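Shown next as structure tokens: one chain only, the form predicted on its own.
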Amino acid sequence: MPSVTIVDHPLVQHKLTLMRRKETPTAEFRRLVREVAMLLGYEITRDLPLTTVSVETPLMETEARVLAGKKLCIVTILRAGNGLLDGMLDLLPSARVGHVGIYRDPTSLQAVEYYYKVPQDIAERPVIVVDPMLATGNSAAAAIARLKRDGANDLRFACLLAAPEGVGHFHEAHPDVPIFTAAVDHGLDDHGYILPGLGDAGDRIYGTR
């Protein structure tokens, strides 16, 4: 898997056990969610453009180095992403953000778009693409799809957890698009979840079931 990076730091696979636990309370869960995006923040933005400026310190003037160009933009994919996306705005507080809405048909598992909402310029920026489980494939794709039409070249996916079957799903739509995740899990049930994953994320976010 090529495309794929797998964040295997200590603490973003110590914090994925304790989301797997079916036990795990909501407030946790979101509290865990936030932690990890930001964790896998710092891997996604490692290769990020850099300038230098003049600043002065408290003891004399000096050259350093700061990000370079527009500001990067994290779009969300609706509802769910929004979990992710709090742990991303901790690590990039000035990042534009987008959000597209899509939802995964229960009976055909395609995805409907429903949103759509980003910066003018997204052509211009940066982006990372945000939903916590590629499990078919079929909305992260389509939303990476959405952004191109719309000129954004730049594209970084990142989530909790992925199946192989949205994985390929995944580059065989976007190969120039990487993906960040915690885990690449065994494969998909009957109905298009994660095995072992950790069950619905969004209802586990906002506490729906």
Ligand code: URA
Given for the second form:
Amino acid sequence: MPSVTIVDHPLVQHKLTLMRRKETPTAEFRRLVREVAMLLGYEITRDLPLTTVSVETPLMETEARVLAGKKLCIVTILRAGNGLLDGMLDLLPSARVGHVGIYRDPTSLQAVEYYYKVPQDIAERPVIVVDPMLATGNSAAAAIARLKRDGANDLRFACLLAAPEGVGHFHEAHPDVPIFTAAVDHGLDDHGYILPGLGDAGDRIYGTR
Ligand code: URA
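Having seen the form predicted on its own, I'd like the form predicted together with the ligand now, please.
Now the full complex is given, and it begins with the chain already shown.
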């Protein structure tokens, strides 16, 4: 069954509101994205499997738990995904990283891929795909389809904001991939921007407008 988890932790909601404000300066916006990424990452990784190892504390030997299996891979959808990537890597410093370059054709709003590089063994790793805005869902669905063609089969998608249209489209294409978001907003405007949203996430992270 498709699932959407809205991470409604008070810290996430407070930081999201600060990000929505148009007066929030670039440096603060970037810092907030990074912080929210860590908090989303905490929820997304909640069901990772654990195994037991022996360790010696300063007092005695004991059995203790560590993450099982191969290291996670975080896949960022360029360029706005990189804002979330930084926070995820703060939380998961040993994670591998993949990059998918996809832009939205401004007329058709369809996804066009221009770059793709992921670890060769992606099929054996849990994968978190990050992109701040799940608007039409076209880019996210295209990125996941590409990763599935490389054998990825343990996938999660993380964003800051989603539109109901994006969630619908994404889940039609990938009902097996859970979405984690800080909020689901009202809808899209004629240019595919999320309303009320926070504007163009890439421009706000990198100060390009
Ligand atoms: N991409 C953005 O950066 N913002 C939106 O609202 C929609 C897509």
